[in-house]
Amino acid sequence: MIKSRICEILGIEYPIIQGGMAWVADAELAAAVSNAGGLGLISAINAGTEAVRDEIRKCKTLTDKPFGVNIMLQAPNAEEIAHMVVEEGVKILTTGAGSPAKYMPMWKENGIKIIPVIASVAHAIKMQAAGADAIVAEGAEAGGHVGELHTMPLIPQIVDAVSIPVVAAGGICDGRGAAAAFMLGADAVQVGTRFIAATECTAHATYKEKLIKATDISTIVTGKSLGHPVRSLKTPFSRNFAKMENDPNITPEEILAFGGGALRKAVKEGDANGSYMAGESAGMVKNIEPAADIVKDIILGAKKVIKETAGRLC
């Protein structure tokens, strides 16, 4: 099976991190990639800082492998959830939106590996040179918030500008995504979009179906006039949501309300005014399936493809 030094900081069987989706990274979903042998993640967008303790000890009694937590630092209560992780004892966490600098001297006293997900060299090298284990590098193909540059072109930069561990995100769906990260320096690949098809995934059956009917154009980056730029699924709600942004009369602040709260409707209650969240991969997702053989289809395909490209080229 494929390995890698990740797997060493990490305490993991496979190089394969789950995304730390709000709303749908739930101890549930976590616990079954770690049991695969894969890093799983709690999102800490999930109903406050105690909904997302709850979360934590939940998945405690589900796995005895390694799990992690995603802090988006942007958000509300991002300070209160930084000093509760440490009283819950995790010892992975991921970060977005944001620099986690002011808070790793605390987690690095508490044992705990971070590892910030970015979207450029600059920001990569600050990550490494503020004391982060790893990084994940997220294209643009990735579902949820998103930057500019392209998985493509942004692994071997990042790469090539850093030592420690890079995990490649953004449109990894399967072995042959996988594969194309390793051969571009990657130590690791995190995967969201397909996992919100596990079976163990709590996120809605209409959240579910949507992905398996997408196709590869079924996406749209909204946002990017606000300075927050999303991908997810082409909606009813998407489309109005992308009119109002270029429709002059409508203020920064009329179409922040209008998308209030759009993702938890969407992942909770199937609402066709949700915000359905996925990555450009979506067209690749064809099966509700256990996150076992998601993992397991992910690392043996990468070893697979590596392989045949090795008797293949010469």
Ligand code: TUI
Second form
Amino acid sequence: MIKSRICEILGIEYPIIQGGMAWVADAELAAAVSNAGGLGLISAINAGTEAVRDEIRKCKTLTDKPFGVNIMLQAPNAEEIAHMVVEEGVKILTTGAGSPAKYMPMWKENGIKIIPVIASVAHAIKMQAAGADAIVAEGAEAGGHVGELHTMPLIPQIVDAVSIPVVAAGGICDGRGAAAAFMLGADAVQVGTRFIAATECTAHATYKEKLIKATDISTIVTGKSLGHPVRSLKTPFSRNFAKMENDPNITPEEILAFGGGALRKAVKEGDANGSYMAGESAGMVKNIEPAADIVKDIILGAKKVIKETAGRLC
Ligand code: TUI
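In place of the form predicted on its own, output the structure of the form predicted in complex with this ligand.
Every chain and every other molecule in the complex is listed next, the one we just looked at coming first.
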């Protein structure tokens, strides 16, 4: 079986972390991934701080394995969430879309393992210096809010720059992608998009259908002009968003108002005017299957492809 130092640090069986996807990653999905030997995450972008507290409590009833919470630092209630996770005894945190440095002393005093998501070498070095236990290096193939660099050049540059374990994210959804990430020096992989299609994922059936129908060219990045690039499935909504960005007569405020609440609408209602955030690996998601089968397929697939490739090339 594939193991790495991240398994020891987090107390998990396999080096797979489920992405902490906003509105999507709830207790049911997190528990299913953790029960399968990976690390499940609950997203703190949900219907408010108390709703996230309820998800954490629910997750504890669904699994006795380690699980974590992902905090999106640009959320208006990020500060409240940062304290609530301490009250609830959460042991593992990932963070995104900013620097969690100001919370890290409090989290460390409470024995929490901290894994910031970053998208550049400079931020990786800063997070290591601030005391991060590991980092997720996320390439722009990922879904949702993305950085500039892509996974293939990002991971080795980060691995060379820090000594803490690096979790590779962005574009990884099967054993081949995981094996490639391990070859680049990653200690684990984070997988988001494929877990949206997990049986246990409570995202709307329309979201899952759209993912399964997606091809290699089904995603688009919008929001660059607003300083907040987001990758999502091409839909009339995301194409209109892109058109508005290119229209000099439309203000950033009007575009933001158009996009407000669009992710929730997609995840909870399957609304045609929703934002279906997804990574470039959407075209590789072929069916709805239990989270445990996804974890097994990635780990067994990586093991197989590493062995076969060594046989073919060495
Ligand atoms: O955060 C993400 N992906 C996300 S957050 C999100 S929620 C959302 N909802 C509605 C509209 C838009 C977004 C959806 N997807 N990924 C992790 C990530 N973090 N990628 C890049 C970064 C990042 C960027 C800047 C991390 C740190 C950073 O700056 C650090 C600093 O020092 O300021």
